[in-house]
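Given next, in C-alpha cells, is a single chain: the form predicted alone.
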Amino acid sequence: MVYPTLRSFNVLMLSIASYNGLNAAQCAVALMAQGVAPLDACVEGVTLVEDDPNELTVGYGGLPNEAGIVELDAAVMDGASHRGAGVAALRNVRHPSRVAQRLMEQTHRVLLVGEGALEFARTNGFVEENLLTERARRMWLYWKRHRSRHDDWRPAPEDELPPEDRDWLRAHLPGLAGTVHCSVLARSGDMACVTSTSGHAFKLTGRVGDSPILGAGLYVDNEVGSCGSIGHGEANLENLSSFLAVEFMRAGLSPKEAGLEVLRRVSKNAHHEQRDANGLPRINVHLFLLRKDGAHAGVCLHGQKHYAVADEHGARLEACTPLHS
C-alpha cells in the first residue's frame, strides 16, 4: 500500500508507537487522513508489524514458547466508546490485533484465551497457518541446546546460527523487550490504541503478559489520553502501568512526568531477584504516552531507547527519557 504524504495536512493527527512501530504509526496517520476511523487505522498499522517475519517479537516470525510453539497476545481499546478487548495464547493466527478488534465489535466479552480465542478466530474466517519461521525455529533450537548443561542436549556449535542472530539472543535474553504498541489521536479528538506481541521468547507454555490486558499493556480515556507499554509484562500487570499513567495525566502531570512517576513505582516494587548489585531493576519497561492535546513522551527504566512519532511533519524516532541513567 502507498500512503499519501503527511505534510499536506494542517489539522492535528498524531500517532506514537514503540521503536519497532515506525511504519505502523505512519500508516495509521495516513489512513486517518483518508477518513479511516482511529481504531481501524491503528489496527491496520500494527498489522504491518505482525506480518513482518524479521520482527522477532510480534506475529508471524515471533519467537516461540519453550515448546517451540508461537503463542500471540494482543488487545485493542477505542477511546470514543471506551471499549476494548484482548486475546491471549492464540496459536496459528498471525493477526491477533484483528481478532481482538472483532471480539470487541461482536461480543460483550473483553478477553478470550487459548483454544477459545482460536475458535473465535475460526468463526470469523481467519486463516490458520504455521507461524514459526525457519529463522525463529533455528534460534529456538539454539537456545534449547544452550539452556542447560544437565539435560539431554549437547550445546550447538557457534556457527549453527548467523552471528547477527547469536548477538540478538545474547543482547535480549534474559529480559527480552519486544512487542509493538501504537496509539493514535484523530482530528476529531478521538483516540485509540493497540498492543500486539509474541511474548517473552521461549516463555512457559500458556504464559500471558500485559499486552492483552486493559490497564496493563494499554489504556485510553478519550477525555485524557492513552498509554501503552512494552518490556517486562509482569511488572506492568503488578502495577497496572498504563491505567496509572493515564490517571497521572488526568491529575495534571505532563506525559513525560506521568510516565516517569509510573516507572518510579515499578522500580520501587521490583522484586529482589530483579535487581542488580546496586539495587536498581535489571528488568526494563517502556511507556509511550499520548495526551489529548497532542503532547507525547516515551520513557523507560534505563538505557538509550527510542519511540516512533508520526504527524503532519512525517515519521521519525524520538528519544525516550530513562528513569535511571
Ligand code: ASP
Given for the second form:
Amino acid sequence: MVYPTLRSFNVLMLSIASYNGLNAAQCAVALMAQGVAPLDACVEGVTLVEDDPNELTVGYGGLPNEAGIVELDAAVMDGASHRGAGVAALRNVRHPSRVAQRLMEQTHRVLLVGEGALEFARTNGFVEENLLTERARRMWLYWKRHRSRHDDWRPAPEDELPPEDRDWLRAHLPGLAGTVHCSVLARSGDMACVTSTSGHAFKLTGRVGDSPILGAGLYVDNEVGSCGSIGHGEANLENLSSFLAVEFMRAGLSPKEAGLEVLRRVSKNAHHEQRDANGLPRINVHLFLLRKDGAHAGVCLHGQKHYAVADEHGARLEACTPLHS
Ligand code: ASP
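Alt. form predicted together with this ligand, vs. the form predicted alone above:
What follows is the entire complex, opening with the chain shown before.
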C-alpha cells in the first residue's frame, strides 16, 4: 500500500502521552509552538515526569529493584533522522531520556546499559544522586517484609505505611509497574517519541524492559506515525509491539485498528501463567498511536484506561479502547 505523503495532509501540531504524561504532552506542544525541535520538546516534557517524586514508576522517586536500587530505562527516537537510542538499568541519574538523547546525538551507538550508561552520563556532566526517595524506600521495605514467610524478615506492622500507599501497593502487586511515553507531531510534519520508566517495581537487578528498546517500547517512522507503550514490558519485547503498530498503520489501518491488531497478537501469545480462568491475559499492555496526519488512539488489553492528548487548544485525557472488555 502506498502511504499518503506529508503533502496530502493538513498537518497539525499534536502530542499524545500515557495518562501520567498530561503535563509532558502539554509542555511538548508549548515548546514546539515556540519552534523547539520535536525531539527536544518531547524530552523536555518527559523530564517533568522524571522529576516528579510522586510518580512512583518513572525517574526520581521511582520504585527500586529487588535490592532497593532504582534502575531506570529510557529511549528516544527522532523521526526526521530515523535515529534513536536507549539507556537501560541506569542508576543515579534522574533523566535517562536526556542521557539517551545525548547517546543518539554524540555517538554511533544505540544502546548502553548499566555501568556503561552511567559512565557515559558522567562523561556528559549529568549529576549523580540517590534516586530512592523515603516514600519509595519504605514501600520497598514493606514489600520485602511481606513477600515471604520463609526468609529472615518479620512482616511489617500494618501502619508501617500510610494507608493509601499500602492499599496502592497491595492493589498493584504483582506486576506493579508504570512508565511515561510521549509522542509528538510538529507543524513541519516531523515526529519524535520518548519512553522513560523505572520498570517493574522490585524487579531482578539488571532486568531491562521494553522501554529502552526501539520497536518494543516506542517507535517512529516519519512517513507513517509513532507508537509507544506502557505495561508488561516482556510482552512488548516478545511481540515488538510499537514497531508492529507503526507497520500496521503503514498498511492502512487506523491508529485504533492498528493498536488493537497488535494487542490481538499480544493476547494470543500471552503465556499460560499470564492468563486468568477464562483464558484472558491478566497482564496489561497499553499502546499510544499517533499517525502522521494527527489521527491518534490509545488501546489496552483490558480495563478503563486513559491517555493524554495535547494540541494548541490545551490538554485532555481521552479513553483508551480495550481489546477485552
Ligand atoms: N513497560 C514497563 C516495563 O516493563 C513497565 C510499565 O510500563 O508498566 O519496564
